[in-house]
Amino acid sequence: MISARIVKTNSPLKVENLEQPKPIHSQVLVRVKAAGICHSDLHLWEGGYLGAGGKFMKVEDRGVRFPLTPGHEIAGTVEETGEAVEYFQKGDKVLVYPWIGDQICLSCKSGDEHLCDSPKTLGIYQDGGYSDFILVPHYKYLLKLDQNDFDSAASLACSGLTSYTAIKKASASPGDNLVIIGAGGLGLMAVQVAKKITNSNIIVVDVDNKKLDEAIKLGADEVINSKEVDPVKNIKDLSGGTGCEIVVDFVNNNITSKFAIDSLRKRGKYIMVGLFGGSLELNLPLVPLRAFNITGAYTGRFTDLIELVELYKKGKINSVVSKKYKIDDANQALEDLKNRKIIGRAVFNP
C-alpha cells in the first residue's frame, strides 16, 4: 500500500510501499477513500506547539513517535474484516473514529477515550489515513454511511466532532452572543453547528475576508476582521457594551486567548479549542471579581461523533471542502495549509 510518512520533523514527508495489512479477530481493513488534512497533522509534521515564554512542547515528548503515517479524518469503505467483527461487511461506507485509548484509565471508563491517559490515536500515535488502507484495531471504531460523499464527511471524526462537542460545552442560551474565533474548517464547522443547536446571536472574528464572508454564507449573524478593526470594541458594541456571554476559540493563541478575555461579560465563557500556541498572563484579581469561566474542549465522545454523524446524514450540516491532493502531493498539501491558502477543509484522495 502507498502511504506518506513523516520520517523525520520538519523534514519531507517521504511516500513509501509498505506491507499491505491483514486484519484478525476483531479488526477491520478500511479502503481509504478521503483523508482530511488537520491542523494538527502539521504540528504532527513541525514537531510539536509553541508553549509559554516561546517554549516549544515536542510532540515526542508526548509519546509520538516517527516514523508516522499522520492523518486521523478518514472515510472509506471496509475491505477485509477479521473473523470476529459483527456488522461490518466488505463494500461497507464507514466513517473512522480515531480517537483510541487505553481501555483502562479513568477517562476510557467513563467514556471519554479521547481523553485517554496513554492514547493510540490514529495517525498520531499509530500510522493514519494518508494511506490507500488503513488497520482499525476494532469495528467499534466503525460508523455507517449512506452516501459516497467521502470527502465531506472525513473531517467529521475531527473538526467536526471537535466543533460540534465545543459548542455542546459552551450551552449557549437563546440571545446569547457567540463569538467565534477563527473562520478555518473548525470555525465553519462550529457556525453551522451553533446555527441547528443554539438559538444565540453568531460572531466570527477572523484576520480573512473570504473565511468571513464563507461564514456568512453558513449562517453567521455578523463577522468581524480583527486585523482591521478593534475585535474588543466590536464584539462589545454588538453586545450592548456589557461584552459577550460566550467566546469559542478555535486559534488560541497568545493574541486571540487576550482578546477574548477582554470580550467577557462577567459569568462569561471562555472555550479554549485551538494549538496554535503561546501564553496568556491573567489580570487574577479579573477571574474572581468578572466571576468568568475558562475551559478547554479537545475532540469528543464516540456518542458525539454518532450525534454529529445524524446531523450529517439529515444535511443539517456540510463540512466546507475546497481542496483535494493525491497522496504524492503530502508535502504541498501541508505547506498550503500552512500558509492559509485552504478555506475550510481539504483532502486526500488516495
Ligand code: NAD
Contents of the next structure:
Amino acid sequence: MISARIVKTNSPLKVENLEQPKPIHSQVLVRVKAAGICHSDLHLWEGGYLGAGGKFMKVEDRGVRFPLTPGHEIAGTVEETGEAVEYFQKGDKVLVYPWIGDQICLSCKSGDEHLCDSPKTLGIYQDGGYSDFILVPHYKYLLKLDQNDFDSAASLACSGLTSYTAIKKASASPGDNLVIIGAGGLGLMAVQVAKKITNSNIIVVDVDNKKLDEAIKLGADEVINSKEVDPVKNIKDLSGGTGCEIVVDFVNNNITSKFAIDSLRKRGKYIMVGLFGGSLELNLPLVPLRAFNITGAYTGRFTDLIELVELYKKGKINSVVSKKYKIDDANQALEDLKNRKIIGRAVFNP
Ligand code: NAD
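Can I have the other form now, the form predicted in complex with this ligand, not the form predicted on its own?
What follows is the whole complex; the chain from before opens it.
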C-alpha cells in the first residue's frame, strides 16, 4: 500500500510503499476513499505546539513516534475483515472513529475514550489515513455510511465531532451571543452545528474575508475581521454593550484568547479548542469578579459521532470540501493548509 509518512518533523513527508496489513480477529482493513487534512496534522508535522513563554511542546514528549502515517479523518469501504468481525462485510461504506483508547483507564471506562490516559489515536499514535489502506483495530470503531460522498463524510470524524461537542458544551440559551473564532475546517462546521442545535446569534471572527464570506453562507448572523477592526468593541456592540455569553475559540493563541476574555460578559463561557498555542495572562481578580467559566474541549465520544452522522445523513450539516489531493501531493497539501489557501477542508483521495 502507498502511504505518505512523517519520517522527521519539519522535513518533507515521504511517500512509501508499505506491506498491506492482513486483518485478524476483530480487525478490519479499510480501503481509504477520502482522508481529511486537519490543522492538527500540521502541528504533528511541525513537531508540536507553542506553549507558555514561547516554549515549544514537542509531540514526541507526548508519546508520538515517527515515522508515522498521519490522517485521523477517514472514510472508505471495508476491504477485508478478521474472523471475529460481525455486522461489517466487504464493500460496506464506513466512517472511522479514530479516537482509540487503552480501554482500561477511567476515561475509557466512562465512555470518554477520546480522553484516554494512554491514547492510541489513529493518525497520531498509530498509522492513519494518508494511505490507500488503513488497519482499524476493531470493528466497533466503524460507523456505516449510506452515501457515496466519502469526501464530505471523512471530516465528520474530527472537524465535525470536535465542533459538535464544543457547541454542545456551550449550552447556548436562545438569544445568546455565540462567538466562533476561526472559520477554518472546524469553525465552519461549528457555524452549521450552532445553527442547527442552538437558537443563538452566531458571530464569527477570522482574519480572512473569504472564510468569513463562507461563514455567512452557512448561517452566521454577523462576521468580524479581527485584522481590520477591534474585535472586542465589535463583539460588545453586537451583543448589547455588555459582552457576549459564549466564545468558542478554534484558534486559541495569545491574540484570540486575550480578545475572547475581554469580549465576555459576566458569567460568560470561554471554550478553548484550537491548538495554535501561546499563553494568556489573566487578570486574576476578574475571574471571580466576573464569574467567568473557562474550559477546554477535545474531540468527542463515539456516541456523539453517531448523533452527528445522523444530522449529516438528514442533510442538516455538511463539510465544506474545497480541494482534493493525491497521496503523492501530501507535502503540497500541508503547505497549502499552512499558507491558509484552503477554505473549509481539503481531502486526500488515494
Ligand atoms: P484551519 O487551518 O482549517 O483553520 C484555522 C482558521 O483560523 C483559519 O480560517 C484562519 O484564517 C483562522 N485564524 C488564524 N489565526 C487567526 C487569528 N489570529 N484570529 C482569527 N482567526 C484566525 O484549522 P482547523 O483544522 O479548523 O483547526 C483549528 C485548530 O483546532 C488547530 O489548531 C487544530 O489543531 C485544532 N484542533 C483541535 C481539536 C480539539 O479536539 N481540541 C481537534 C481538531 C483540531
